[in-house]
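As a starting point, one isolated chain is supplied in structure tokens, in the form predicted on its own.
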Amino acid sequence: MGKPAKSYVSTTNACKLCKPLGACLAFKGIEGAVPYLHGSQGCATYMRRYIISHFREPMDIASSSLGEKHAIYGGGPNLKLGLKNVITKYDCRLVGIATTCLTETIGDDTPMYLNEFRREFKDLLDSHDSPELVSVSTPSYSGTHMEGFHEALRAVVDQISRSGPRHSRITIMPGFVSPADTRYLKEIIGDFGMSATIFPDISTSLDGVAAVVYEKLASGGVPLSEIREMGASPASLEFGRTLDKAHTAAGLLENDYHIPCYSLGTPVGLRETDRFFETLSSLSHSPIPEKHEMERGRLIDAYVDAHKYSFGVRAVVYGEEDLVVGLTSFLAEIGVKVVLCASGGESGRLKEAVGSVTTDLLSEPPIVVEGVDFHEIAEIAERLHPDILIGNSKGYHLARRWGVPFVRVGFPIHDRFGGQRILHLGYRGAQSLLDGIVNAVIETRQEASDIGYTYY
């Protein structure tokens, strides 16, 4: 007889978030946009609260607020009424409609409802400067928040961007990075003397100033005028080694508008950042600015200084797939032995991507697992005896159980302050991460010592 089939085990503390949440984050990076969930009120309430606790900023998410009867008769009337209210009260420039499990399961034809709305409420749309209505299919059971994020970006480009005479503004799609990362990218582009559309741009919409007058819609985000002109961009750069261009916004621009797409790894650490800067140097026909060469030099010097602390440290890394790849590349550079790379995503490309950035740095490749929750991560990691845990706040209970240092990166960070200001990208981000990791290791050794130490 063969082995008995593995009994079903439910997800225990998922290492991912839901697909429409990712779509809401993407829409929030567009100027004058309101994310709108076509589904029950509970979905929008949960996502608002979850996002607010990381970014510490207001996060309005509209909802069609479906109930039991709508699950039988359909949610079209509620969707239309909700859109009317949002357009009237917010005077928005775009409404990003993401479907949820409920509306996908009952088979609501959202694009058809939106066409009906455009016909039935033409006067309303005309009186409010015809806000764009963009829809994307994002049932949670079909993927992770990162898939929802990228599918929302692709839907926006597909439904809004147009071709035209080529302009000089490149398009950069960095994926889901922090507001601090986005601001840093803008600084880098400016230092090269270039102009760019960073899509999405949450640099101020999810990390704004203390406004004197309340704003219904947070300022910031990519202007719609620039999104419409993406079809005439000279080039697009897309971060993410696990992405499939057939399903990304940059891939669509390349396929439909013949815009060259530069697919790069998320620039975390020295080598992935080098590739990013070399690409910008090639596109701008300019050398890398001295300011950034100096930052690179200081980073290399810090690598040398930190080696005695970081070498041989055994790390578990988890989170969004492309962030895990970037972090693993960086950790291998500083001598950390990554023993486990884990993600709730299931692209099927994580193992290959991790291998591509570590083959010449790690004598023993890390274990790479996809589609796992924290129960499964713990089962694997406990056999590997990690010295440090690196990822979002959801892994805190494991670090506490094992008594190892915990470095928080990515999203969500709920149990610490300033998650939206963590810098991950570029030479500057690598320097910040290096300092944090080394200090976490030193602190743990110091606290574990019978006598402590002040210098060695």
Contents of the next structure:
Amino acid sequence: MGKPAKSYVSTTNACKLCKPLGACLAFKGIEGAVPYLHGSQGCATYMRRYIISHFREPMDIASSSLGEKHAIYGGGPNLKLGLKNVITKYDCRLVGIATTCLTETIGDDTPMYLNEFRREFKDLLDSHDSPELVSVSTPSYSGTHMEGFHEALRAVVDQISRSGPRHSRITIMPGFVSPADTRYLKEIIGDFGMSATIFPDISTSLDGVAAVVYEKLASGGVPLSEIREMGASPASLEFGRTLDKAHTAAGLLENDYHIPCYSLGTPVGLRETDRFFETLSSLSHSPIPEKHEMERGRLIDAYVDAHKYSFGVRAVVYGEEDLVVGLTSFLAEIGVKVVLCASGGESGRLKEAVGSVTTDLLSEPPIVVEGVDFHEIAEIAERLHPDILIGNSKGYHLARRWGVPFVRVGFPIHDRFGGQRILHLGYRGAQSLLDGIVNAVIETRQEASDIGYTYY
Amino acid sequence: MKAVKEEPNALGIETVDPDEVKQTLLAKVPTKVARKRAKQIVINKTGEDPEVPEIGANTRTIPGIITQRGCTYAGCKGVILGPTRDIVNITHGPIGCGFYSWLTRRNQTRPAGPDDYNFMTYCFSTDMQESDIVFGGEKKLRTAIQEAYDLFKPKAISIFSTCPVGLIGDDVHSVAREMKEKLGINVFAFSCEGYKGVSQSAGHHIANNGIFTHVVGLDDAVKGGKYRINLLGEYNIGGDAFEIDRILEDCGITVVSTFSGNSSYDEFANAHTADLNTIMCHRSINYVAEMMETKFGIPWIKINFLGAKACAKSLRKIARYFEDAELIERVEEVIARELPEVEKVAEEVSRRCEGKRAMLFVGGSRAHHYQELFAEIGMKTICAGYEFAHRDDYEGRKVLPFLKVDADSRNIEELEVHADPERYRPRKTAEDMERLQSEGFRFKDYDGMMPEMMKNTLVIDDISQHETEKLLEIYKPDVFCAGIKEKFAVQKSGIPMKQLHSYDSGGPYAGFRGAVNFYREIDRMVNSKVWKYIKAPWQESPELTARYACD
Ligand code: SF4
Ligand code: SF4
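Here we have the form predicted on its own; I need the corresponding form predicted in complex with the partner chain.
Zooming out: every chain and molecule, the one shown earlier first.
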């Protein structure tokens, strides 16, 4: 199911990033957390560089800086020394330790080292207000940054959350969405009069304000107290149709703490957003706030207005699997003919998920491929004569080669400004995606016109 | 003469005691860490001994400290081989390492024609999976090489090992040999696992050794040009090499090869036919020049095209080497034509920049060379340091005999090079070299950064994020230069930050036109009004808040 006929053994221009990067992003959404890679320093430097170029924000990732000697004799001593330095310097609330290919290959037992550390450095931990140490195994030779992201969240819940008296704060795991998306989710929750933990919350930690005094640890993120209490949350909502609950935080909460888990599609476009709002409405026993009703109404109005531009446009969509599903659902609503859905991820569920959001709208389902790279995407797409490309910056060369408009969404966006502020979710996100896509289409027509009309 | 520059009250930081700053940087870090860092944080002053003080460099970064440094693989694949457009570079490893080095540096390249290869926009990887880690990745690597060959029919394919490869014991070199035989093109591999060295510097070395072994010398044809040089350690960020080429060409000097900006396989193969090696970045390539001298008889000199004056000086040095009146005259003509315009801009910009203070923490030579550009617009460098340099880049080549060999440096193969029986051809007789030297011409010489910095400046090797923050707090410089990883943290402190790896998408900054670009850019940055908006009016004057509150 969903497995493409992969035509190459090697990967040319990958459409995925590596696992610990996703883990670092997830940790960054926790208040007072420092991501830490157990491995050699290059991985941390590379990932910092990558994350920073998208968000244009500081991103510290510590490393145990292993050398050849440690690769042979084990990285325990360096891990401990590194932790000691991080805790001393940052006064952090949590250190999120992700392993790398190196430490996974040599088989370092990270949880064991951490237990030793907790014993050996008890005084240090005590004198720094006992920061949490969470570890997650993230070998990049199995899985992409998205698996790393979800595994990290799961590890945090597994190692920190506790049961307790039920409270009223629901938990929302939106997946890897932008800071702007996260802020918007908070607004929606507030408008419903509910309280929620959005986990992770990178809305401030990766899109902060210009400050007079530099904060060593960016503010924002989910407070540890809320993470602890997730085990007593009334419900959790998890976005992503390709997720497997056996590997997600909400799955763990359901399994270990019997917290009802609402698995929803990433709410991109009208119908997936409707499902999300309905869920909130039923959980809060309150109607959809008028403000959002209005936004929904305006969105549909715009759908109607846009139809003459968007209908029949042939699109190629790529990126993280759940984003691709959401985008495809939305594009189908506005009459765009998605010809290819592609991802470097390989959940085995992409095809089914795309099918479930498009069957009632598309006469012909798009081709869906998993585990592919941009070279393979190009080979397939070229036969399909796309009119538009939708995805992260890494597809730019294809759009350029084909001479088609390119709408940037998701991560990484390092050839445009404001990637962290792109809104994908909800009625409002759909509105802004719609405007962007329609304008890209108009711009192309206008450029191609000999006359240079100014009415479209 | 003292080795550091002394000029009383010249820095504008007299109120700051560098010794105290050093203590502040070392405060609150565990004793062992402090002891190690103390050696790498040096106050640039001379005592009884007129030489600059010793600095600790090229030692491992302490775990848990946020460093600017990358890994050996990054230096090998990303820096040295990355800018070469027509070699297919395959990363052997899991996907991340390759992905992160995919066209992230802003090296520019100019293919000779529409049919010329340019693979720089590609990222080839074996994308190792669990089974490759368990059962070995050689088979996959072989297939990857075959696939790349079938797709592109390149002249050469190179393979880069990432950390797991060395650990599982894949023999990348034997796979390379085998595929070279099979495909009939040049295939070579690098054991540049990230953990191997202290920083990317180790990777530069491994890469350059590899090019020297597998490529240099494959094409003996002496192509045109009267004054034929190689430009070593110039990576063509933001088009620097294009500007240098323009000037050299104007002078009638032919660049046989550039290592490795706008570089190509054929140029490397032909590099040994040049008559002089000129070195921009001493750190990343001085050993190649040494090897070329031993093997082929090509002398080398240090030059620097950053800074208009340095550029003029370098051109004169090259002309002097060739001892040709026609060339010397031509070089003077070019300088006379180019320099006045540059000086005019420098003067205009100086009016706004004079006396402002810069900090540079970057690379293995940039932190030194860019000081020239700042000086030309009247700015002072108050603190500087390298990311991955060695002691000789700080203190000068005179310390070379005293460098300690440790486990990490032993890891990098020192090639044993001998004079080539057929092709060794001294470009100058021993007498000529001696005569030139007696006239003050300096071969294979580099004095390093510290002797050119002012007294009481701070020199810090492998600066950490924490130390950066402290320095900004204490000195409040007018501009801070480093890379993208530091950019936003520095700007959050309200200080303009200039990237000297990617140039913030600007450049070129080398050569004469480059100097003008740089002056204007720094002018824009240090005189920008944007910083004053950081504080809202009610934060600036609390009475405003009070008034609003009363309203
Ligand atoms: S070794 Fe693994 S964790 Fe490190 S950059 Fe490469 S793929 Fe990512
Ligand atoms: S795994 Fe090794 S080679 Fe790859 S980025 Fe990390 S340190 Fe560098």
